[in-house]
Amino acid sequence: MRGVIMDAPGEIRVDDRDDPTILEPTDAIIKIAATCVCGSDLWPYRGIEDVDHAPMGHEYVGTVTAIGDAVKTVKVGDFVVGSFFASDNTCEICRAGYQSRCVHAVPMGAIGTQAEYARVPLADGTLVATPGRPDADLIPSLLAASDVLGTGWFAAVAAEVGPGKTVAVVGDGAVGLLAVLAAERLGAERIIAMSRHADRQALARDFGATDIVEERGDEGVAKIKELTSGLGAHSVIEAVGTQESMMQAIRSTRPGGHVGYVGVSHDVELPGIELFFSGIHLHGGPAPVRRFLPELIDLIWRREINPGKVFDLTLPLDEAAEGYRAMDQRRATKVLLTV
């Protein structure tokens, strides 16, 4: 099969990879219909994380082509959506709703789903079948549910977004934009998107943002305070993963408020005494996307939400290198790869 390989920072190729096979009775094989480039894929692409001839990709939708003997909840021919972490969905951690930290978790990025086929471990706990074969225009939205929508949704839940609350979103990538959508669906009264890019501002407003703040760092914090009578937002979503973004989120939150952080942390250190006196709640980490998949698939299937609008560039799998370049250079927010 064809699949994306990152040989070194900035070096992407599409080459022949071994076809996946059933290795465990709990495995499934899927023929991938669509995959995509994630903002977290840019960390190794930019040399911030180590990479050496690695298969790439952790977001996927497609059709089941084979199942192991122990698989019961999906069957050959089902169109399925899966999380970026495989999970058994039965351990104590999964039952508590944190499937990304399952005691048997398998990172799908280690398998690489920017490819024509993929092996999905723990298929019963990882894959959710759609009600039928989706119309073509639903596939981008279902793909978004595999990571960026589920992650944005978890960020909003972790930040205790709800009716009557003011929400600030730090980060205008795909996750931040879909956190805006989630906040709107969860009933937020006011949603402040922090963005300097006109195209992303427009999409944030389309998803439900009521205000745009272009300032960053201390100036961004001051603007949030100005918009909230000096108090700060009730709920703040951190969707970047840098020191600046985390401190901006913490300092934009009112005492007693909540920060939902889902940006993959890179060299972030929290000042203990400031955190102590902030009086805020911090909750986040790798999103337990599997917890939300049934609800998100239902919303998409009934066309109540359209998260697929976050994809602003579509390329064939063989042009994956251009997709990485476009996202690295901010010419694209989110790149969908057709397979």
Contents of the next structure:
There are 2 protein chains.
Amino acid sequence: MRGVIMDAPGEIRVDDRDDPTILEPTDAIIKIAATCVCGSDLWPYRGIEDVDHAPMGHEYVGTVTAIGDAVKTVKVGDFVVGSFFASDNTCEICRAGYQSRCVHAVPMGAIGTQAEYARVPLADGTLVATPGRPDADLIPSLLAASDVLGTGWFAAVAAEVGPGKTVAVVGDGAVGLLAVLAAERLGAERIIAMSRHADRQALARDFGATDIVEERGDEGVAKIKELTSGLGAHSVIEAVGTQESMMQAIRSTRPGGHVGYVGVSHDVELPGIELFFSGIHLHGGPAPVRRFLPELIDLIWRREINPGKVFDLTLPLDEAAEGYRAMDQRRATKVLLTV
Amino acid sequence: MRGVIMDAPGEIRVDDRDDPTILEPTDAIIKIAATCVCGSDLWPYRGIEDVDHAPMGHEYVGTVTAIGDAVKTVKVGDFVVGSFFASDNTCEICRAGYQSRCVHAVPMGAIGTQAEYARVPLADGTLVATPGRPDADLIPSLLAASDVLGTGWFAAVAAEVGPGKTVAVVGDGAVGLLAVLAAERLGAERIIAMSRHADRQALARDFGATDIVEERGDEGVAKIKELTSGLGAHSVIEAVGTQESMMQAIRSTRPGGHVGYVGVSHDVELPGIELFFSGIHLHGGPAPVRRFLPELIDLIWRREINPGKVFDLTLPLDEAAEGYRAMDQRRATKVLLTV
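Pass me the form predicted in complex with a further copy of the same chain as well; I've looked at the form predicted alone already.
Below is the whole assembly, all chains and molecules, this chain first.
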């Protein structure tokens, strides 16, 4: 089969890879219908994470083509959505809603879903079948559920977004934009998107943002304070993963408020004494997307939400290298790869 | 009046200070019945925080001797308990339960309650009157409510302690020990106190600890994992404030679990990437003791809890220097000063 390989930072190749096979009785094989490039794929692409001839991709939707003997809840022919972490969904951590930290978790990124087929471990715990074959226009939204929507949703839940609350969103990538959508669905009264890109501002407003703040860093914090009677937002979503974005999020939050952070923290050191006196709640990490999949698939299926709008560039799998370039150069927010 | 002054690190003097007077119509003056030395007073005592001829002390119980014109809820003659932050208890932050970060907060440490009298700003929002004159044996417990009990209680609430949960407590000072008491009252199934001092272990067990772990750092973490099927505790309370204790707390917590931290963080830097993948909730800071005072006073009044047991040395105010020495040298867990 064809699949994406990152040989080194900046070097993307689409080449032949071995067809996946059932290795464990709990595995399924899926024929991928669509996959995409994640903001987190840019970390190794930019040399911030090590990479050496690695298969790439962890977002996926597709059709089950084979299952292991132990698989019970999905069958050959099902159209499925899965999370970027395979999880058994039965262990104590999964049952508490933290499937991305399942005691048997397998990162799908190590398997590489930017490919024609993928082996999905722990299929029963990982995959959720859609009610039927999706219409073509639903595919981007279902694919978004696999990571960026699920991650934005988790960030909003982690930030305890809810009715009557003012929410600020740091980061205008796909996750930040979909966190705006999640905040709107979760009933936030006011949603402040922090963005300086006109196209992303427009999408943020489309998803429910009530205010846009273009300032960053301390100026961004001052603006959020100004909009919230000097107190800071109740809920702040961090969807970048840098020192600046984390501090911007923490400082934009009122005492007793909540930061939900899902940007993969790189070279971030949180100053203890400032965090202490901030009096905020901090929660985040790799989103347990599986927790939210049934609900998100249902919302998409009923066309109540359209998270697929974050994809602003669609390319065939063979042109993945251009997809990476477009995201790296910020020419695209999120790139969908058709398979 | 007589009052404690710290001239420089390690230099405690009890000397004449000006009698406090009503400065604002919202002030009250109280005659202090008992005060104490806090673990946080040791930071400047040990030179870790700057200090220069400062009045000391922020814990207090006593009798109201004068009130400003605007004070409505306490009257002259009332026996009162207050928090270590004066707060209006009416602003949006107070109403959300974060009185220590009240928009008008005044740190009582700047006023110095290790003295015969103290001015209490925002008396209506800060002070809670007891149902009557307390019996002498209740004074230590009421004094504990002013900070260490309220702080330990907040830590347990911040760590989301509750029925069915396993709780670990890092730190065996007065706050850690009273966090054990709080965890027991809040219905924790299992309470692991981390302590290597026999007397403190005994008090922890008396307050409800079911297990004692003597190991620290990575060994302590391994022990907590061993006691929790490899997962970590649901709730971990951090009551020290060092890099080691914070990392011990974070690493002892299962994914999705909660750390409640109340040790004043000094020279602490939290590594972002480890925190991210831990998947924990982190909440803490200066405890909003005022939130819990009515409930804690009630529990003490009905003799359902006896947090005053943490005081293992009682001295007259004039011997405050010996009290500081005893706590610094760990000869005492908590020193009560009679006035």
